[in-house]
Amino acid sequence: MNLMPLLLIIPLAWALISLLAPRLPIGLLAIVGMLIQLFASAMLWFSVHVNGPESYAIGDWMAPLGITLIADGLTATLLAMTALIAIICAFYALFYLRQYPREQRFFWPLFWFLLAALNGIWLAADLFNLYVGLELLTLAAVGMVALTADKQALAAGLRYLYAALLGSLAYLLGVALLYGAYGTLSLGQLSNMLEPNITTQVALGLMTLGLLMKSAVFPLHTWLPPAHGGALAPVSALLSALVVKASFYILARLWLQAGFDIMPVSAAQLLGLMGAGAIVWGGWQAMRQSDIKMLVAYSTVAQLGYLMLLFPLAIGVSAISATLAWQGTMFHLLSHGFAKAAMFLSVGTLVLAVGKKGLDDMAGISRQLPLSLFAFGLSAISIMGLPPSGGFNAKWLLLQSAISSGQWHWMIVLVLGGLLTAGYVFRVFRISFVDGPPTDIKPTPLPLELSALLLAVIAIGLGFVSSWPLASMSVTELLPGGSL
């Protein structure tokens, strides 16, 4: 039985469930079915990493003309990635939305939607279907930032919306162009075809323009903080666990996989620039913020940042500093995919308890919540990319590519964003462990803090397991020289 398309039938049967049913208990059913497709997604990565890549035609129809969705090692890996992170969330959800009974009548809807958005992006093998995962994607995550429905909700929904339209815009534009040169869509004819004239540099340009604008990367990523800092905490997580990595997916699939040969070396210069530009402006901003949560937003922003320092770093170089840079990147949208979401959902039990976002109003917060306080530490840990957790791993990966390949520069920008990583964490430490005023401090469920840990956990542990992971997602024919 083959599993790919059942990881798109659940999600979208549960989501018309939880729409059309909504006096059923659609969180327990939630969970049932997130258990079913954590199933089905290891069962998918077994078999991936037993017999090799894996394709379907739907339909029995193949490309140029049918939907073929394909697994190998990376997109099972981030398949399972996404089932583990989605039912920490919707367990915490299960026990966070009880202070929200009007929100999670749409939450649970959108929740399903959205997985059916990402687990279509990860098995992907053409541009229009990548396109329309993308644009499912922003509809339920827009959603679901609106969910409240207040001023500040609908205000940063729009400007989330805005912003993915015009991304969306862009990379459509790109896509009507390569269709119109070459008579494909298909990622892998595509490679195949490309030719480095005009037309195509045109449309990888305005494709990579509209994916950096849906990715938030540094100077496009004013839409973000407002977005994934004002959401409910079970959002932000989903949000900036695994929405944003989708269209960084994409790009690197269409840069390594079809256009490497295509564009400049420049041009990957200037988008390590750019992750450059969002870890020193992302990292810097996370120190000035007042609100918790902002400040755990701009440190999203400042992480996208190390994703694009793919680029500079695999493209133009050996074939050993290339597969550094590749298995670091890849580690590093695992490691911090976990770590992020523990921090979110730790961040939100401490504002759910203390009914306030200031950082201020965290003082002496923890003597009451050291749980969800530890396990902001944890993910802190993975965050900062201290040993021995995974977001060390990928740093050091990212270092040794760097060094391998004689650009410097880079390092010390790796350099330079752990030591303001550690400046806004410890800011948060030093806040929580010094008395302030007598603060009332409202009973959580255990289950909120018990679902922040185990995700920092899973953060710390891929440090003790990495070959696991990293061998998996080792897809070394789209780098330079197709080997290590």
The other form holds:
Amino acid sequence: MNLMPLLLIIPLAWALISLLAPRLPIGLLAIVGMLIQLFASAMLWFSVHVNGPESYAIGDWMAPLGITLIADGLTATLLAMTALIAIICAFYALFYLRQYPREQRFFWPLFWFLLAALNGIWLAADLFNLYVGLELLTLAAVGMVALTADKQALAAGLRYLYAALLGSLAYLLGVALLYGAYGTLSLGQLSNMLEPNITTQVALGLMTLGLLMKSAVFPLHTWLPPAHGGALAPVSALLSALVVKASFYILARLWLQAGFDIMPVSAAQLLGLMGAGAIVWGGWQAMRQSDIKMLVAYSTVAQLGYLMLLFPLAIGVSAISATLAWQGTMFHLLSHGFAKAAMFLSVGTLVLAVGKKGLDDMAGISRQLPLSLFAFGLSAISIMGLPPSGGFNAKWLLLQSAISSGQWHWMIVLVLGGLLTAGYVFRVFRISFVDGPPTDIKPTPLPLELSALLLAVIAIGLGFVSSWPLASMSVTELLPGGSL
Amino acid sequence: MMSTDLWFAVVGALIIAMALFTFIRHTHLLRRILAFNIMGSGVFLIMVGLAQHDQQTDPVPQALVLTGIVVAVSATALALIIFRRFYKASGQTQLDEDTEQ
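Now show me the form predicted together with the partner chain, since the one above was the form predicted on its own.
Expanding to the full complex; the earlier chain stays at the top.
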């Protein structure tokens, strides 16, 4: 039996059930559904690991009119990561949302639609299904941002929605141009057909612009901090850990799989420059925030910058450097997913306990919530890139790639980024460890602290088992010009 | 002599450019929703117009545009409902960042 359709059917079915039958215990049902999801994606991961990439034509309709799903090593790894992060966030939300009975009613359907869209994007094999997945993802994510329905949340949701809509139209226009020129939408076919002419470059340029907007890459990032920083804790975690990665994933596939020889090296360097801008600006802004959730949100802006270094490090260099860059970037995507989810969840617990979002209100909190602060600290180790952690391995691979291709300027950016990260993380520690008058805190359920801790431990643990996901991800034959 | 599909593309591009100008120039949230829809029509025009080869009807672009319309309608509905609640909560028709300018 093929597992791929299951990964789309379960989220959609669960979404409809939680929408239509809100009297059921939809939170508990969600955990059951997530367990099935986790099991299915683990099975798929092992199957791809052993047998190589698989494909599936929905309803036996062949492309171009039918929809084909493809699972290669990268896809299977991302599916497993999504299921693992989502189930822990769901577990957290089960307890966290007790404070928000009204929001709970709408959180679960949106959660499932979000998951369906993410799985759809990882599995999609053609440009148009990627578009549909992106749109479903945007609609679900915007709904989640606006969940609390106060003025700030609604404004952040609108800002996010408008930026995302503009981005998706640019992407769609690029798809139209490519279909007009080549008569196919399949990524696999396009990768052999694309020619370096002006139509292709304009099309890829438009798609890139749209995807950069959706991934909130500096300087198009301004919608992200209010949306991620203002949302409920489990929502922030899902958005920062998974949602922004989806549009980056499409961008990476597009450039490395299809547009590898099409786009000029200078364009790849420009993308890297935007990434460097994100690392410096995001880190600097994170250091200046007085709201602890905004600090973590700006940290996401900075960490997204590292992903963009893929393009200058992998395009126009030797195959060895490109492989290192690809592995480093994908590993960063994984470990940042776990670490940032852990960070948002632990910060969410702190905010819930103190009742305020200000960084200064967290004075002395380490004595009352040591577990949450420990989870924050572990995730911070990975985000700073200190050994031993997933983040360290990712940044080490990126550094090696920069050295082996002789691009010293990106090394400086990597090191500077680490220092800035240490700066804003230690600001949180300095305040939370000071001796202050004991703050008045609300008791919080223990599962909240434990789920953040679990995610943080996984982020650290990735540093020990890095060969595992890396071996699986190199199963794919799709990477730079098929040379990897 | 300009071929028909090129005409579609040129008109589509013109519509997109005009709508994009409105989207950037005007800060009223409702105007922006309208601009987004018009921009979408321009993209759809290019999609069905440019992608027709050899005078034959190609079903793929038609299917794409149909899906695109559904997506645009849902996005518009979501934008309208969030805008309505935003207006009720704040009495504003613009986002704060835009009014400051």
